[in-house]
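This document opens with one chain alone, in structure tokens, the form predicted alone.
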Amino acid sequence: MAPRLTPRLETLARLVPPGARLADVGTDHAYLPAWLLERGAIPRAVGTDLRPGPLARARETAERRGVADRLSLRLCDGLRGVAAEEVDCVVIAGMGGETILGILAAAPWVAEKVCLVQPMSSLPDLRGGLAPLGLHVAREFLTLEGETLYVVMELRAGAEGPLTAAQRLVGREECHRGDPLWPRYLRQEIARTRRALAGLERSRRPEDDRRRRELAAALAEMEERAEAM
């Protein structure tokens, strides 16, 4: 039996196109890697982490679901260690969003493939970081675990215009349509803006002021969205 995944690591899998070489960036112990394979949902794969432990412990994981022969596990930063030709589809989970940026911004070539990232902060630079690279987020997709929202990003090529600080906090109205996830993950981000904003309103920092404003106008766009739900 396959090993049993997580549903953010779920959500992945689905989303990793049939037959695709994939790329599992902090692989950890590869169970994402490791569940496709064995199901014969992709052919190979390329599991990278920084550290040996974590490579040691999806190695047992490769061995003990019998698809050491398809992983090629690796010692690198990111996808240094990564070429080009090798992947159809990458994933990056479990990271900051600064953290995925700078993976990203160091392999250009992602523009080329699917590209799958699950930020676990940093969400709006994330977001707002893209566009630079000459990517944006085509679809997104909430999953919860627990009691804890995630979101899963889609990254394609092509940049899009400015996004607003509303899009920035939560993402394009567009990229959530028809999830039922969606309701709950926007009333979490107006509440959780609200108390930032409360905080902010009693700062006397100059600089501050900028950062009230960003988020008192991403609050009135969320509010009118939750509106018209």
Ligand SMILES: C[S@@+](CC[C@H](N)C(=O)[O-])C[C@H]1O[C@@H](n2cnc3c(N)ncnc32)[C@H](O)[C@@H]1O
The other form holds:
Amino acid sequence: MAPRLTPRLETLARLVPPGARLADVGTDHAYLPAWLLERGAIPRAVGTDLRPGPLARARETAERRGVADRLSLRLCDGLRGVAAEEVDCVVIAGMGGETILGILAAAPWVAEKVCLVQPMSSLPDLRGGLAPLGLHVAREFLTLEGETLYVVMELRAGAEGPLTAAQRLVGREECHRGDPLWPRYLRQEIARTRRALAGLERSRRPEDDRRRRELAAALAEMEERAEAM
Ligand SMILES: C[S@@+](CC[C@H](N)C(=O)[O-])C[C@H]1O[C@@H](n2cnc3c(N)ncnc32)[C@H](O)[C@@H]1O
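Please show me the structure of the same protein in the form predicted together with the ligand, now that we have looked at it in the form predicted alone.
Below is the entire complex, every chain and molecule, led by the chain shown above.
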């Protein structure tokens, strides 16, 4: 019996369309493609990683789980070693938002695929950096692991107009529609923004002044949304 996926990886697995050929970027242990291949949910997958150590772990998982013949493992940066024609769905999970943006920018063909990203940091930079790449967030899926909320974003082709400061911090509200974890996420980000503002209170640096105004605007918008819930 294969081990269960963590809730974060389970959310991603649920969003990979059945029958899709998957590219899992930064695959590390290759738990996600191995799990999907083992169940016959997908026919084949490519797993990439920048470093040999994680790729060796991926190979170990693939062999142990009997999916090595359907999982092609490649040492490369992002999607540089993957051809657009090989895949229908791209997952980039467990990395910083800036790294994810760099990987997307180097592979413009992702716009034609189902593209799922799960950033660990710099979420506002990622949301705000998609438009120049001709992408936008169509849906966001929240998932709770212990006390940590993770965000999975489903990207689509087409740039959107500029996001407000609050939309960069928590995403557009319509992307979270019906999600039971949305109120908790919004409260968490309000508390985080209040702490950041308090930290900036005594600073006299001009760049902090701009940041303070931006955060204050985001806070007011998020508080308004929370009151309307
Ligand atoms: C924390 S692990 C995430 C593993 C798995 N994707 C997950 O979400 O559980 C991040 C992995 O991404 C790899 N990585 C970081 N930057 C990368 C890049 N530009 N291209 C490919 N892999 C990368 C790291 O070597 C590491 O194995």
